[in-house]
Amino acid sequence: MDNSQNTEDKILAAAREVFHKKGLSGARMQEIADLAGINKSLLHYYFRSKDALFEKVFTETFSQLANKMTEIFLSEMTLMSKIGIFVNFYFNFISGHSYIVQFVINALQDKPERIREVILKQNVTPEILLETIRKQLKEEMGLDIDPLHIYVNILGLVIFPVIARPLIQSIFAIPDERMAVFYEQRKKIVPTFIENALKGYETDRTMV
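Structure please, single chain, the form predicted together with a further copy of the same chain?
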(Lines of atoms letter the chains of each structure in order from A and count residues from 1; the text may use other names and numbers.)
(Lines give C-alpha, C1' and ligand atoms only; values in the text may rest on other atoms or scores of the structure.)
Protein backbone atom coordinates (compact mmCIF):
# COMPACT_ATOMS: atom_id res chain seq x y z
CA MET A 1 0.00 0.00 0.00
CA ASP A 2 1.09 3.50 -0.73
CA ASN A 3 -0.93 4.70 2.25
CA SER A 4 1.89 6.61 3.82
CA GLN A 5 -0.59 8.08 6.29
CA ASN A 6 -3.73 6.36 7.42
CA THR A 7 -6.95 7.81 6.14
CA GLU A 8 -8.05 9.36 9.40
CA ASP A 9 -4.87 11.39 9.64
CA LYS A 10 -5.10 12.47 6.04
CA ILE A 11 -8.62 13.70 6.69
CA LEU A 12 -7.63 15.54 9.82
CA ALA A 13 -4.71 17.23 8.11
CA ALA A 14 -6.91 18.37 5.25
CA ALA A 15 -9.73 19.44 7.58
CA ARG A 16 -7.28 21.44 9.67
CA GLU A 17 -6.02 23.31 6.66
CA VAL A 18 -9.44 24.11 5.26
CA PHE A 19 -11.16 24.93 8.55
CA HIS A 20 -8.29 27.10 9.73
CA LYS A 21 -8.45 29.19 6.61
CA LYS A 22 -12.19 29.32 5.98
CA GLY A 23 -13.92 28.59 9.24
CA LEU A 24 -16.93 26.35 9.72
CA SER A 25 -19.39 27.99 7.38
CA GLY A 26 -16.78 28.81 4.75
CA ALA A 27 -15.39 25.30 4.50
CA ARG A 28 -16.79 22.68 2.13
CA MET A 29 -16.73 18.98 2.82
CA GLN A 30 -15.89 18.33 -0.81
CA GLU A 31 -12.88 20.60 -0.59
CA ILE A 32 -11.59 18.73 2.44
CA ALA A 33 -12.10 15.40 0.69
CA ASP A 34 -10.30 16.61 -2.42
CA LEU A 35 -7.39 17.92 -0.37
CA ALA A 36 -7.16 14.61 1.46
CA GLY A 37 -7.40 12.77 -1.86
CA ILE A 38 -10.36 10.64 -0.84
CA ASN A 39 -14.04 10.19 -1.42
CA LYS A 40 -16.36 12.57 0.37
CA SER A 41 -18.29 9.73 1.98
CA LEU A 42 -15.20 8.76 3.90
CA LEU A 43 -15.40 11.99 5.83
CA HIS A 44 -18.73 10.89 7.22
CA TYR A 45 -17.47 7.37 7.73
CA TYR A 46 -14.67 8.52 10.02
CA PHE A 47 -16.33 11.56 11.54
CA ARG A 48 -20.08 11.64 11.69
CA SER A 49 -20.77 15.11 10.39
CA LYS A 50 -19.20 18.39 9.36
CA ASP A 51 -19.81 19.72 12.84
CA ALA A 52 -18.19 16.73 14.48
CA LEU A 53 -15.15 17.07 12.27
CA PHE A 54 -14.94 20.76 12.98
CA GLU A 55 -15.21 20.20 16.70
CA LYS A 56 -12.40 17.68 16.51
CA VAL A 57 -10.15 20.12 14.69
CA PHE A 58 -11.07 22.90 17.08
CA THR A 59 -10.29 20.86 20.19
CA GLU A 60 -6.99 19.77 18.74
CA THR A 61 -5.99 23.27 17.65
CA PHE A 62 -7.03 24.96 20.83
CA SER A 63 -5.14 22.48 22.98
CA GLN A 64 -2.02 22.89 20.92
CA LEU A 65 -2.20 26.64 21.26
CA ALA A 66 -3.03 26.63 24.94
CA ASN A 67 -0.27 24.18 25.76
CA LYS A 68 2.33 26.22 23.97
CA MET A 69 1.25 29.31 25.87
CA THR A 70 1.08 27.87 29.36
CA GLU A 71 4.11 25.66 28.99
CA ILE A 72 6.44 28.64 28.87
CA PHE A 73 4.73 30.59 31.62
CA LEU A 74 4.76 27.66 34.02
CA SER A 75 8.44 26.87 33.54
CA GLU A 76 11.22 27.85 35.92
CA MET A 77 12.45 31.26 34.82
CA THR A 78 12.20 34.90 35.69
CA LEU A 79 9.06 36.55 34.40
CA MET A 80 11.02 38.72 32.01
CA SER A 81 12.80 35.68 30.58
CA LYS A 82 9.47 33.99 30.07
CA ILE A 83 8.09 37.00 28.27
CA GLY A 84 11.16 37.18 26.06
CA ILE A 85 10.97 33.53 25.16
CA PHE A 86 7.23 33.59 24.72
CA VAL A 87 7.27 36.54 22.36
CA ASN A 88 10.11 35.06 20.37
CA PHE A 89 8.59 31.65 20.16
CA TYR A 90 5.20 32.98 19.24
CA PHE A 91 6.26 35.09 16.32
CA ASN A 92 8.17 32.13 14.94
CA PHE A 93 5.38 29.67 15.48
CA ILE A 94 2.67 31.86 14.11
CA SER A 95 4.47 32.88 10.96
CA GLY A 96 3.99 29.29 9.84
CA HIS A 97 0.43 29.05 11.17
CA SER A 98 -0.95 32.46 10.50
CA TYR A 99 -4.61 31.45 10.57
CA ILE A 100 -4.57 29.50 13.80
CA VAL A 101 -5.29 32.18 16.39
CA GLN A 102 -7.96 33.83 14.35
CA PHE A 103 -9.53 30.45 13.76
CA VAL A 104 -9.80 29.84 17.48
CA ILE A 105 -11.13 33.30 18.20
CA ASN A 106 -13.73 33.03 15.47
CA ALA A 107 -14.83 29.58 16.51
CA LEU A 108 -15.30 30.85 20.04
CA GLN A 109 -17.03 34.02 18.93
CA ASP A 110 -19.39 31.88 16.92
CA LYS A 111 -20.15 29.49 19.76
CA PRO A 112 -18.51 30.12 23.13
CA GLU A 113 -19.73 26.82 24.58
CA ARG A 114 -17.20 25.08 22.42
CA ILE A 115 -14.53 25.75 24.98
CA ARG A 116 -16.24 24.01 27.89
CA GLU A 117 -15.49 20.49 26.75
CA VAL A 118 -11.94 21.36 25.79
CA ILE A 119 -11.00 23.16 28.94
CA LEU A 120 -11.90 20.13 31.01
CA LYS A 121 -9.64 17.88 28.99
CA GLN A 122 -6.83 20.35 29.53
CA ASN A 123 -4.22 19.51 32.11
CA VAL A 124 -3.39 23.14 32.77
CA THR A 125 -5.47 25.20 35.12
CA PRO A 126 -5.69 28.82 34.05
CA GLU A 127 -5.78 29.86 37.69
CA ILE A 128 -2.33 28.39 38.28
CA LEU A 129 -1.02 30.34 35.33
CA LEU A 130 -2.32 33.63 36.70
CA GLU A 131 -1.17 32.82 40.20
CA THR A 132 2.32 32.10 38.93
CA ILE A 133 2.48 35.41 37.12
CA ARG A 134 1.10 37.25 40.14
CA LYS A 135 3.74 35.75 42.38
CA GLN A 136 6.54 36.62 40.00
CA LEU A 137 5.32 40.17 39.54
CA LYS A 138 5.34 40.55 43.29
CA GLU A 139 8.56 38.77 44.14
CA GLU A 140 10.71 39.73 41.18
CA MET A 141 9.49 43.27 40.58
CA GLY A 142 7.63 44.20 43.72
CA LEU A 143 4.39 44.83 41.84
CA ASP A 144 0.86 44.24 43.10
CA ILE A 145 -0.80 44.30 39.70
CA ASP A 146 -3.65 42.16 38.45
CA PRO A 147 -1.81 39.44 36.50
CA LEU A 148 -4.71 39.06 34.10
CA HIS A 149 -4.16 42.56 32.75
CA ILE A 150 -0.48 41.89 32.27
CA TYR A 151 -1.12 38.58 30.59
CA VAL A 152 -3.69 40.12 28.27
CA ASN A 153 -1.27 42.93 27.48
CA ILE A 154 1.38 40.45 26.47
CA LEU A 155 -1.02 38.50 24.30
CA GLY A 156 -2.39 41.65 22.72
CA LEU A 157 1.04 42.94 21.79
CA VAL A 158 1.93 39.62 20.21
CA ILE A 159 -1.29 38.33 18.74
CA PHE A 160 -2.93 41.48 17.42
CA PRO A 161 -0.21 42.34 14.90
CA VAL A 162 -0.48 38.82 13.57
CA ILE A 163 -4.22 38.53 13.12
CA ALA A 164 -4.49 42.09 11.87
CA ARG A 165 -1.71 41.58 9.37
CA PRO A 166 -3.86 42.10 6.26
CA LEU A 167 -5.32 45.20 7.86
CA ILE A 168 -1.98 46.72 8.82
CA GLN A 169 -0.26 45.73 5.63
CA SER A 170 -2.88 47.14 3.29
CA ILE A 171 -3.54 50.31 5.23
CA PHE A 172 0.09 51.31 5.39
CA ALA A 173 0.98 49.72 2.08
CA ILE A 174 3.75 47.60 3.52
CA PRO A 175 5.36 45.05 1.19
CA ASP A 176 5.88 41.49 2.39
CA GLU A 177 9.59 41.90 2.94
CA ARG A 178 9.18 44.93 5.15
CA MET A 179 6.43 43.10 7.03
CA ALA A 180 8.80 40.25 7.80
CA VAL A 181 11.27 42.79 9.16
CA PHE A 182 8.47 44.33 11.18
CA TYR A 183 7.71 41.03 12.92
CA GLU A 184 11.38 40.36 13.45
CA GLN A 185 11.72 43.75 15.14
CA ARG A 186 8.80 43.01 17.42
CA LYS A 187 10.67 40.10 18.96
CA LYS A 188 12.85 42.71 20.62
CA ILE A 189 10.47 45.61 20.83
CA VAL A 190 7.65 43.89 22.62
CA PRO A 191 9.69 42.49 25.54
CA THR A 192 11.41 45.84 25.93
CA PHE A 193 8.09 47.64 25.82
CA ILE A 194 6.67 45.39 28.52
CA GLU A 195 9.76 45.59 30.67
CA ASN A 196 9.77 49.38 30.50
CA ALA A 197 6.10 49.48 31.36
CA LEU A 198 6.53 47.23 34.38
CA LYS A 199 9.58 49.10 35.60
CA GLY A 200 7.55 52.26 35.31
CA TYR A 201 5.14 50.95 37.90
CA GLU A 202 8.00 50.35 40.29
CA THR A 203 9.14 53.95 40.25
CA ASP A 204 5.69 55.47 39.90
CA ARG A 205 4.06 53.59 42.73
CA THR A 206 0.74 54.26 41.06
CA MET A 207 -0.61 50.78 41.49
CA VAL A 208 -3.79 49.50 39.99
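Switch from the form predicted together with a further copy of the same chain to the form predicted on its own and print that structure.
Below you will find a single chain and nothing else.
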Protein backbone atom coordinates (compact mmCIF):
# COMPACT_ATOMS: atom_id res chain seq x y z
CA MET A 1 0.00 0.00 0.00
CA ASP A 2 2.85 2.38 0.89
CA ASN A 3 4.63 1.63 -2.37
CA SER A 4 1.42 2.19 -4.31
CA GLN A 5 0.80 5.52 -2.62
CA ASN A 6 4.43 6.53 -3.14
CA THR A 7 4.16 5.78 -6.85
CA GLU A 8 0.94 7.75 -7.19
CA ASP A 9 2.49 10.68 -5.32
CA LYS A 10 5.45 10.65 -7.74
CA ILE A 11 3.08 10.60 -10.71
CA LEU A 12 1.04 13.50 -9.38
CA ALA A 13 4.16 15.54 -8.60
CA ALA A 14 5.46 14.97 -12.12
CA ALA A 15 2.06 15.68 -13.66
CA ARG A 16 1.71 18.93 -11.73
CA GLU A 17 5.06 20.11 -13.05
CA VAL A 18 4.30 19.19 -16.67
CA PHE A 19 0.67 20.36 -16.72
CA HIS A 20 1.50 23.63 -14.99
CA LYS A 21 4.13 24.40 -17.61
CA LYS A 22 2.42 23.03 -20.73
CA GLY A 23 -1.29 22.69 -19.99
CA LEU A 24 -3.39 19.74 -21.08
CA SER A 25 -2.77 19.93 -24.83
CA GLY A 26 1.00 20.36 -24.57
CA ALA A 27 1.63 17.64 -21.99
CA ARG A 28 2.65 14.11 -22.97
CA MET A 29 2.13 11.01 -20.85
CA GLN A 30 5.61 9.76 -21.73
CA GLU A 31 7.13 12.97 -20.41
CA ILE A 32 5.20 12.60 -17.16
CA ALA A 33 6.25 8.96 -16.83
CA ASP A 34 9.92 9.85 -17.44
CA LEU A 35 9.80 12.63 -14.86
CA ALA A 36 8.17 10.30 -12.32
CA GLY A 37 10.81 7.68 -12.99
CA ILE A 38 8.38 4.96 -14.11
CA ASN A 39 7.42 3.35 -17.38
CA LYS A 40 4.41 4.48 -19.36
CA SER A 41 2.50 1.23 -18.77
CA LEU A 42 2.65 1.76 -15.01
CA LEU A 43 1.47 5.34 -15.47
CA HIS A 44 -1.57 4.10 -17.38
CA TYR A 45 -2.23 1.53 -14.65
CA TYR A 46 -2.74 4.38 -12.17
CA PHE A 47 -4.37 6.83 -14.57
CA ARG A 48 -5.97 5.38 -17.68
CA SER A 49 -5.84 8.61 -19.67
CA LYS A 50 -4.24 12.01 -19.76
CA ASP A 51 -7.66 13.57 -19.16
CA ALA A 52 -8.12 11.55 -15.97
CA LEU A 53 -4.70 12.59 -14.68
CA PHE A 54 -5.30 16.21 -15.61
CA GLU A 55 -8.67 16.16 -13.82
CA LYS A 56 -6.96 14.92 -10.66
CA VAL A 57 -4.23 17.56 -10.79
CA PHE A 58 -6.65 20.36 -11.67
CA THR A 59 -9.06 19.48 -8.87
CA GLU A 60 -6.23 19.23 -6.36
CA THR A 61 -4.78 22.59 -7.46
CA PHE A 62 -7.97 24.62 -7.63
CA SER A 63 -9.45 23.07 -4.49
CA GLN A 64 -6.78 24.79 -2.42
CA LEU A 65 -8.15 28.16 -3.55
CA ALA A 66 -11.80 27.12 -3.51
CA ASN A 67 -11.61 25.75 0.03
CA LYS A 68 -10.04 28.91 1.41
CA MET A 69 -12.41 31.14 -0.53
CA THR A 70 -15.39 29.25 0.88
CA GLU A 71 -13.98 29.29 4.41
CA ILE A 72 -13.45 33.05 4.31
CA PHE A 73 -16.68 34.19 2.67
CA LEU A 74 -18.96 31.94 4.74
CA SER A 75 -17.36 33.00 8.02
CA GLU A 76 -18.93 35.41 10.52
CA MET A 77 -16.51 38.25 9.75
CA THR A 78 -17.53 41.59 8.29
CA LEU A 79 -17.49 41.81 4.50
CA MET A 80 -14.49 44.13 4.39
CA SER A 81 -12.57 41.84 6.75
CA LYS A 82 -13.34 38.93 4.43
CA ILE A 83 -12.14 40.85 1.39
CA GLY A 84 -8.93 41.90 3.14
CA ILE A 85 -8.13 38.37 4.33
CA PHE A 86 -8.92 36.82 0.94
CA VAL A 87 -6.73 39.30 -0.94
CA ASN A 88 -3.88 38.73 1.51
CA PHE A 89 -4.23 34.95 1.23
CA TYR A 90 -4.40 35.07 -2.56
CA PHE A 91 -1.19 37.03 -3.02
CA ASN A 92 0.64 34.89 -0.43
CA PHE A 93 -0.56 31.73 -2.17
CA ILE A 94 0.28 32.93 -5.65
CA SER A 95 3.75 34.06 -4.62
CA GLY A 96 4.60 30.41 -3.99
CA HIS A 97 2.49 28.99 -6.82
CA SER A 98 2.86 31.55 -9.60
CA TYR A 99 1.87 29.02 -12.26
CA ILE A 100 -1.61 28.37 -10.85
CA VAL A 101 -3.54 31.27 -12.40
CA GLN A 102 -2.35 30.44 -15.91
CA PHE A 103 -2.94 26.76 -15.18
CA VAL A 104 -6.57 27.48 -14.24
CA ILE A 105 -7.10 29.68 -17.30
CA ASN A 106 -5.69 27.00 -19.60
CA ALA A 107 -7.95 24.44 -17.97
CA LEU A 108 -10.99 26.65 -18.48
CA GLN A 109 -10.23 26.96 -22.17
CA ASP A 110 -10.31 23.18 -22.49
CA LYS A 111 -13.35 22.57 -20.29
CA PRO A 112 -15.00 25.67 -18.74
CA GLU A 113 -17.37 23.67 -16.54
CA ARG A 114 -14.44 22.26 -14.55
CA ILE A 115 -14.35 25.25 -12.19
CA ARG A 116 -17.98 24.86 -11.15
CA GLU A 117 -17.55 21.10 -10.77
CA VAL A 118 -14.64 21.61 -8.38
CA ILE A 119 -16.48 24.26 -6.36
CA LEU A 120 -19.58 22.09 -6.05
CA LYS A 121 -17.43 19.29 -4.67
CA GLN A 122 -16.71 21.58 -1.71
CA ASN A 123 -20.42 21.30 -0.79
CA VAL A 124 -21.03 24.98 -1.47
CA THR A 125 -22.61 26.57 -4.52
CA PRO A 126 -21.38 29.90 -5.91
CA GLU A 127 -24.90 31.23 -5.47
CA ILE A 128 -24.60 30.81 -1.71
CA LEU A 129 -21.38 32.81 -1.68
CA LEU A 130 -23.01 35.58 -3.70
CA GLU A 131 -26.08 35.63 -1.45
CA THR A 132 -23.81 35.98 1.59
CA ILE A 133 -22.14 39.01 0.01
CA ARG A 134 -25.53 40.46 -0.96
CA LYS A 135 -26.80 40.13 2.61
CA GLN A 136 -23.72 41.76 4.11
CA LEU A 137 -23.78 44.64 1.63
CA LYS A 138 -27.35 45.34 2.70
CA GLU A 139 -26.87 44.89 6.43
CA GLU A 140 -23.46 46.53 6.86
CA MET A 141 -23.56 49.29 4.23
CA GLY A 142 -27.22 49.65 3.28
CA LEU A 143 -26.37 48.88 -0.34
CA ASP A 144 -28.57 46.95 -2.75
CA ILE A 145 -25.97 45.93 -5.32
CA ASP A 146 -25.75 42.79 -7.40
CA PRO A 147 -22.99 40.93 -5.47
CA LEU A 148 -21.60 39.58 -8.73
CA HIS A 149 -20.13 43.03 -9.40
CA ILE A 150 -18.28 42.94 -6.09
CA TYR A 151 -17.00 39.43 -6.62
CA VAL A 152 -15.84 40.10 -10.18
CA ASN A 153 -14.13 43.31 -9.06
CA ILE A 154 -12.22 41.43 -6.37
CA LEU A 155 -11.14 38.70 -8.77
CA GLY A 156 -10.18 41.18 -11.47
CA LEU A 157 -8.05 43.26 -9.12
CA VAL A 158 -6.12 40.28 -7.78
CA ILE A 159 -5.94 37.99 -10.80
CA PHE A 160 -5.09 40.43 -13.60
CA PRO A 161 -1.77 41.64 -12.12
CA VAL A 162 -0.63 38.01 -11.94
CA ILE A 163 -1.76 37.11 -15.45
CA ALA A 164 -0.31 40.30 -16.88
CA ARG A 165 2.98 40.06 -14.98
CA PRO A 166 5.15 39.44 -18.10
CA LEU A 167 3.46 42.37 -19.88
CA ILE A 168 3.80 44.72 -16.89
CA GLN A 169 7.43 43.82 -16.32
CA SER A 170 8.25 44.19 -20.01
CA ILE A 171 6.55 47.56 -20.52
CA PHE A 172 7.87 49.18 -17.35
CA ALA A 173 11.19 47.29 -17.14
CA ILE A 174 10.34 46.06 -13.65
CA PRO A 175 12.62 43.42 -12.08
CA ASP A 176 11.28 40.47 -10.09
CA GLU A 177 12.18 42.12 -6.79
CA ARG A 178 10.07 45.17 -7.61
CA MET A 179 7.12 42.95 -8.62
CA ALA A 180 7.32 41.21 -5.25
CA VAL A 181 7.03 44.61 -3.57
CA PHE A 182 4.18 45.55 -5.91
CA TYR A 183 2.22 42.43 -4.96
CA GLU A 184 2.86 43.10 -1.28
CA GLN A 185 1.49 46.62 -1.68
CA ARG A 186 -1.65 45.33 -3.40
CA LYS A 187 -2.57 43.38 -0.27
CA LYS A 188 -3.49 46.72 1.28
CA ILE A 189 -4.41 48.72 -1.81
CA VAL A 190 -7.04 46.34 -3.22
CA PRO A 191 -9.24 46.06 -0.07
CA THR A 192 -8.96 49.83 0.47
CA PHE A 193 -9.85 50.49 -3.17
CA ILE A 194 -12.96 48.30 -2.95
CA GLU A 195 -14.03 49.77 0.38
CA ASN A 196 -13.66 53.35 -0.90
CA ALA A 197 -15.55 52.47 -4.07
CA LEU A 198 -18.44 51.08 -2.03
CA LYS A 199 -18.43 54.12 0.26
CA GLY A 200 -18.46 56.37 -2.80
CA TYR A 201 -21.39 54.44 -4.24
CA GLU A 202 -23.19 54.77 -0.92
CA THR A 203 -22.55 58.54 -0.87
CA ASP A 204 -23.79 58.97 -4.45
CA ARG A 205 -27.04 57.23 -3.56
CA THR A 206 -27.69 59.51 -0.57
CA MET A 207 -27.11 62.60 -2.72
CA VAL A 208 -29.65 61.61 -5.37
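Take the two forms, superpose them, and find the largest set of C-alpha atoms that agree within 1.5 Å; that set is the rigid core. Numbering follows the first chain given and starts at 1. From a predicted model like this one, the values you see are computed outputs, not experimental measurements.
After superposition on the rigid core, the Cα atom of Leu130 is displaced by less than 2 Å between the two forms. With the core held fixed, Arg114 shows a CA shift of 2 Å or greater between the two forms.
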